[in-house]
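In C-alpha cells, one chain follows: the form predicted alone.
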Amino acid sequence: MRDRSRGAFIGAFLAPALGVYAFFVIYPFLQAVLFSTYRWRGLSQNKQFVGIENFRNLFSDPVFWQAVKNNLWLLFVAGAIAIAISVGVATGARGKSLLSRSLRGVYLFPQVISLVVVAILWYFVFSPEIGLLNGGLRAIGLDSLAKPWLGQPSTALAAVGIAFVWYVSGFYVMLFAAGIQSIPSEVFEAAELDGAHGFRRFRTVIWPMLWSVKRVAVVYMVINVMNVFALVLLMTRGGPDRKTEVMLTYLYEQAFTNSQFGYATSLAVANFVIIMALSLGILFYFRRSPMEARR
C-alpha cells in the first residue's frame, strides 16, 4: 500500500511536464511521420497517400546524400577540431596567469552574439574583394593565396567548419572547464607528488576524469551539427554545387522553395533517425568508463 501510495505521489508530479512533452515534441513528431508519407505542397488540403515513396525517393537523392555527407564531415573534422580546441583552452584557463583569466573572459563572447551576425561576420572574413582574409594576404604579398573562399567547392565546406568552430567552442570550453573545476584537488596534488606535469598531467588525470564529460560533449555536439542550418543558409545557401548543402538547407528548399512539403518531412524524419542513431552509439561507446572497467 506504501508503494502505491509513492508510485501516485510520483505519477503527479510527473504527469504535467509529461504531458507538456507529449503535446510539444511527441505529438509533433508523430505528425511529422504522417506526413512524410504525403505527397504534400503544404497549403492545400489536397494530401495524396503515397506511403513510403518519399523514403524511397530520399534514398536515391544523390543530394540528400550529398547533405548526409557534408554534416558527417562537419561532425567528424569540425567538431573534433572544436572538442580538442575547448579541451585545451579549457586546460589552460584553469590556471591564475594573466593569460588564463584572459581567456576566462572573451571564450564565450562567441555565444553572445546572434548566430545571424556570426554568418555574416564570417561571409565578409571570407569576401574575395573586401574580405578580411584575402586583404591580410594581399597586405603581405601572398596574393597568389587569395581566393573566393565561399564561391570554391574545395574550400568552402572549410570555410562554413572553421566559422562553426568558432561559433560553438566558447559552449564546450565551458562545459569542459566545469568538468576540470569538479576533479577533486587531492588528484593533482597526488598526480603533482608523483611527478605528472604538463601534458603528461592532462593525459593520464584530467582527460580520463573528464569521461561522463565527453559524453555529454560528443553527443550535443551530434545535435549540434546535424541541425546547423542558418550558418550555412546564410553564408553560402549551400552552394557551390552543392558543395555545402547539409540537411536543413536541403529541407527548407523543398518545403519553401520547391513546396514539396511531404518530402521535406520525410527529410525531417531522416535526419531525427540519424540523429538518434549517432547519440544512441556515442552513448553505448560510453557506458563506461575506463577508470570503473579497470576495478
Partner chain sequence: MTRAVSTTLLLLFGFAVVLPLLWVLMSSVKSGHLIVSSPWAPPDLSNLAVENFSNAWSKAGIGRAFVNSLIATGATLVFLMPISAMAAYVLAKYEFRGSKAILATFLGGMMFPHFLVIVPLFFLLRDLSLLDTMTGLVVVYVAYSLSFTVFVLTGFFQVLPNELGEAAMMDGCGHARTFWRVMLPLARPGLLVVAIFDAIGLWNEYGLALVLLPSAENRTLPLGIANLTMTQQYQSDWGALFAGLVIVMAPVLFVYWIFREKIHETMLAGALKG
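In this text, rigid core is short for the largest set of C-alphas that superpose within 1.5 Å between two forms. Keep in mind it's a predicted model, so treat the numbers as computed, not measured. Residue numbers count along the first chain shown, from 1. What changes on going to the form predicted together with its partner chain:
- After superposition on the rigid core, the Cα of residue 11 moves by 2 Å or more between these two forms.
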Contents of the next structure:
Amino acid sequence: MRDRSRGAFIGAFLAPALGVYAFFVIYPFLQAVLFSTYRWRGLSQNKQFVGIENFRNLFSDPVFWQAVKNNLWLLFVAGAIAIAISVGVATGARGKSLLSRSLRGVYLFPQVISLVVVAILWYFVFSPEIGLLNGGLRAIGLDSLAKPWLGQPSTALAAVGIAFVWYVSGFYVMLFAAGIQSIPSEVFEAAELDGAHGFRRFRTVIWPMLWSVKRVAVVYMVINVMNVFALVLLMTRGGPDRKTEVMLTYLYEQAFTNSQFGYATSLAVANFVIIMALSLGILFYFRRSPMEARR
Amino acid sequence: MSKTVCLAGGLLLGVGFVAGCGSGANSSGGSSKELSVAAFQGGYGIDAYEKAAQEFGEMHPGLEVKVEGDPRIWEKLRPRLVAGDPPDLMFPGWGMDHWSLVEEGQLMPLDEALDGPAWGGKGKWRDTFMPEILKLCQKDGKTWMLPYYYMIYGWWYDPGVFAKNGWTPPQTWNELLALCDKIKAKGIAPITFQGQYPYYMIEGMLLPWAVSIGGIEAVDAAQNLEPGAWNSPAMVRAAEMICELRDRGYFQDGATGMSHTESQTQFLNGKAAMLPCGSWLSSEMKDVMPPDAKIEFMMCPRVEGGKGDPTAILIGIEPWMIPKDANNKEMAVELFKYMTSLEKAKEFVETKGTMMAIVGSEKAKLPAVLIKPAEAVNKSKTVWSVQYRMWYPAMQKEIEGAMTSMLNGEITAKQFCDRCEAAAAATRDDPNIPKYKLGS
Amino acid sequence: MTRAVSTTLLLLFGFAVVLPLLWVLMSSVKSGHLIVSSPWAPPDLSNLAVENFSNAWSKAGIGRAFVNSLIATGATLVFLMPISAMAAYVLAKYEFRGSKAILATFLGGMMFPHFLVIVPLFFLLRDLSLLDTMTGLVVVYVAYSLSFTVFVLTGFFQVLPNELGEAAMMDGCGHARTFWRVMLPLARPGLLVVAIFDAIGLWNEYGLALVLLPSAENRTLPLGIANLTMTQQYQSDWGALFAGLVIVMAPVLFVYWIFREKIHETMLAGALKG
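Complement to the form predicted alone: the form predicted together with its partner chain:
Full complex below, order starting with the chain above.
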C-alpha cells in the first residue's frame, strides 16, 4: 500500500456528494424504474405487475419510433450545427478587440432567459401572419415563400431545430472558450513561430488540444437533445401530426394526458438507455488525449 | 436561517437527515376545522372561488377554507392523490384525465349528496343542475363529478363587417359556399382556425356536420366506438366538406400554423370573416380586442337535406369533484352547494361572462355576446357533447393528428376517416382501456 | 479577407443573440393588443404601457417569489459547489477501482427527465417532513444539480497538470491540503463557469418546485411567472406576461453583465497559471 491516508481521503471527499445523490436521486430513480414493469395510471396506489409488457408495446409503437427519429435528427443536424457555431464563435472571440469583448458580454443571453421566453420568441418568428420571417419574405416580394413554418409537416422540425440551436449555442461557446483559454499561451506562440495562422492553426493546434472539452460538449449535447421538452411543448406540442414529437413530449402525453404512468416510465427507461449508449460510445471514442498519444 | 444550518448538518453527515427541520406546513391535519380547495386557474381566474370560500367560512366560524389555484393544478394534484392526501374539493381542469380518476376509485360518488337538499333547503340539489349537463358527469347511472360553468361551441363573425358588406350569416352549407366566394372576392379570408389545436376543427366543423348529415346517431355511434362509425358516409361527407373549403382556398393561408391566440386575433382584426370557437372567446380575448371589433355567435351552417336536428348544439363542461380520500367531504359538499346556489351562479354569470349549468342562472344579466348562444341552447332540442375526447385521450390525439394532416392537404377525407376508424378500433380492441357509453 | 468574414459572422451571431432580448424588452412596454397584432412594431413612445409591470408585479406576487428564488438559488450553490468540487477532484485525479462507475452514475443523473421521479420524490420528502419547505427544495436542488456539476468539473480537473499537485505533495502537503490550497484555486475558471450555469438553471427551475412547494407563500419566481404565462393562455394579458419575463430575466442578465469581464479574467488567469 502506497499511502494509507489516500483511501480515507478519497472516501471522505466522495461521501457528501455521493450520499446526497444516492438518497435523493438514485433511490427515487430506482423506484421509478420499477414502475416500468407495472400497469399503473399514476393516480392511486393500484398497480398491476405486467413484467416486460410495457416494453413490448413500446417497440411496436410507431409514435415511439417517430419520436426517436426526431430526437436523432435534432442531435445529428441541429446539435452538430450548434457545436460548429460555438467552436467558431469561441475561437473568433478570443482576442481583445471591442467586438470580442462585446460578444463575451452577450453570448450567454439566450441561456440566461427562461425557455418560456425562447419558445414564445421563436413562435413569433415563425408565426404565419405576424411572424418576422414571413414578414421579411413579404417585404422583399417573396410572398410565395411565406409558409406556416410550424404548422406544416415539411418544415416544423427544422424550425424547432433552429430555435434549439439558438438556445443552446451560448453554453457551448462558453465551454469551448474556457477550453481555449486553458491552452497554454506558449502553444499559441509556438504555432505562431511555425507560421500556423487562421484556420490552419485552428485545425492543427487548437482543435486537438480541446479533446477533453469536446468530450464533455458532445456528451452534454446528447443529453441536451434527448431531454428537449419544454421548447417543443411550447412551440408545437409535438405537432403537426407528430412531426416534431420527441421522446419527452410523448412521455409527458402518456403520463399526464393518457394516465399511462407505467408506460411512460418504460419510455423514460428507453430514453435513458439510448442516452447511455450514445454517451458511452462518445466517451470511448474520445477515451485518450491525442496529445498524450503524441508524446 | 436555522433551516440552512440544519441543512448543513444534514449534508455533512451525508445522508443522516434529521426529520422535522422544515417548518412543517404540509400534511393533512385531518381535523374538520380545515377545508381545502384546489382549482384550475384558467380564463376565469380563481377570485370567484376565493370569494365564495371566504363567505362560506364566515358562515361557519372555526372553519378555515383554503383555496389554492394553479394553471397546472393537475400536475400538482397527481402525487397528492397517489399519496392519499388530496384536497377536499377539486377542479383539476382540462389537463386532468378525469375518467381515470373514476376508474381508480379516487372520487366520492355524489348521488347521495345530490338527492339531499339544495343550498337553502329548497328542493333536491340534483334538480338545481341542468339535467342534460349533469348527465355528462355520470357513468353507469352513477354521478362522479359535478358541472359548474359550461361552454357552447359554434362559429363567430363580426356583425359590423357583415353589415357593411351586405353579408348575412350563412344558415346552410350552400349559403356558406356562396358567401365564402363573395368574402374571398373582397380580399378577406373567409374562415380562419386554430391550426395548432386541431380539436377546434373537429368540434367546430367535422362533428357538427356529421350530426347535420347523419343525425345525432351518427356521432353517438362514433363516440360509442361502434365499428364503422368513424368512416360512415356521414363522417366521410363531413370530412369532404372540410377538404372542399380547403381546396377552394376558403381557409386563411397559414391557419394550420396558428395558435388559438393568433387565429383569433386575425379574426378580430378583420383579416378573416368567420372562426369556429367556444363561448369563452370574448373573455379569452378581452385584452387584445380592437376597439371597433364586434363579435356575434352563429350556429355552424347546417347541411341541406341532412337527417340531423338543425337546432342541435354542442356544449362542454369542466367538472368539479370530491376525492374519496378527502378529509372533510361533508363540508366540501356544502361549499359546492353554496357555489352552485342560484344566487352565486348568477353572480358568476355576471362577473365572468359565462353560462352556468344551474337551472335559472340564464335569467341573470348575460353579457351581450352570450345572448345568442344562450338562445341557441334554449331553443335546442338536441344538446350534445364530445365525451370521447375525455374518455379516450390517446384516440383523440390520433384523430387530431389526422385532422392536421388533412388540413395540410397531406391526406384525403377518406384517408382521414380511415385513420380515425383505425384509432377507434385500436381503442375498442384494447382490453385495458375502460369503455364508456353515451348517456348511461 | 478571413478577418472580414469572421468579423461579419461574429457580428451576425451577436445580433442574433441580442435582438430577441430587445424584442422582449420592447414588448413589455406595449399594450397587449399591439403585441399580438404587430409584434415587431416599436412601442408607442407617447403611450408606454408601463402598467404592465405593476400588473405583473401584483398578479404574480413577484416580491415574495423573488426572495424565495434568491434563497433557493443561493443556498443550493453554497452547498453544491464544495461537495461537487471535492467529488470531481477525486474522480479526476485519483485512480481507484470504481471511479469510472461512480462518474458514470453521476452522469446518469442527467439522462432521465426529472418529472419521472416526482412521485417517489414527493413521498420521500413527505416522509422526511421536508415537503413544502425551502430546506426540502434546496436539498433536492443540490442533489439534482450534482450530475451536471460533478461531470463538468471532473473535465476541468482532468486538464489541470498533475505536476503541480505532485509538487505540493512533495512539499509535504496532505491530499486535502493539496486540494484546497493548490488545485481548487487552479480550477476557479471551471468552478465559476459551472456555478453560473447552475445558478441560471436553478433560477429558472420549474418542475420540481411546482410539485415540491405546493403553497403560495413558498413560490419561486418561475412559478409566479408560469402562473402569469399559463393564465395568459386563457386571458391574453400579453403585456403583463412580457413585463413578468423582464422581471425574471433582468437580475440574471444584470449579474452576468457585471461579472462578464471578471469571468473572462478568471478564465484567463486560470489559463496563464496552467
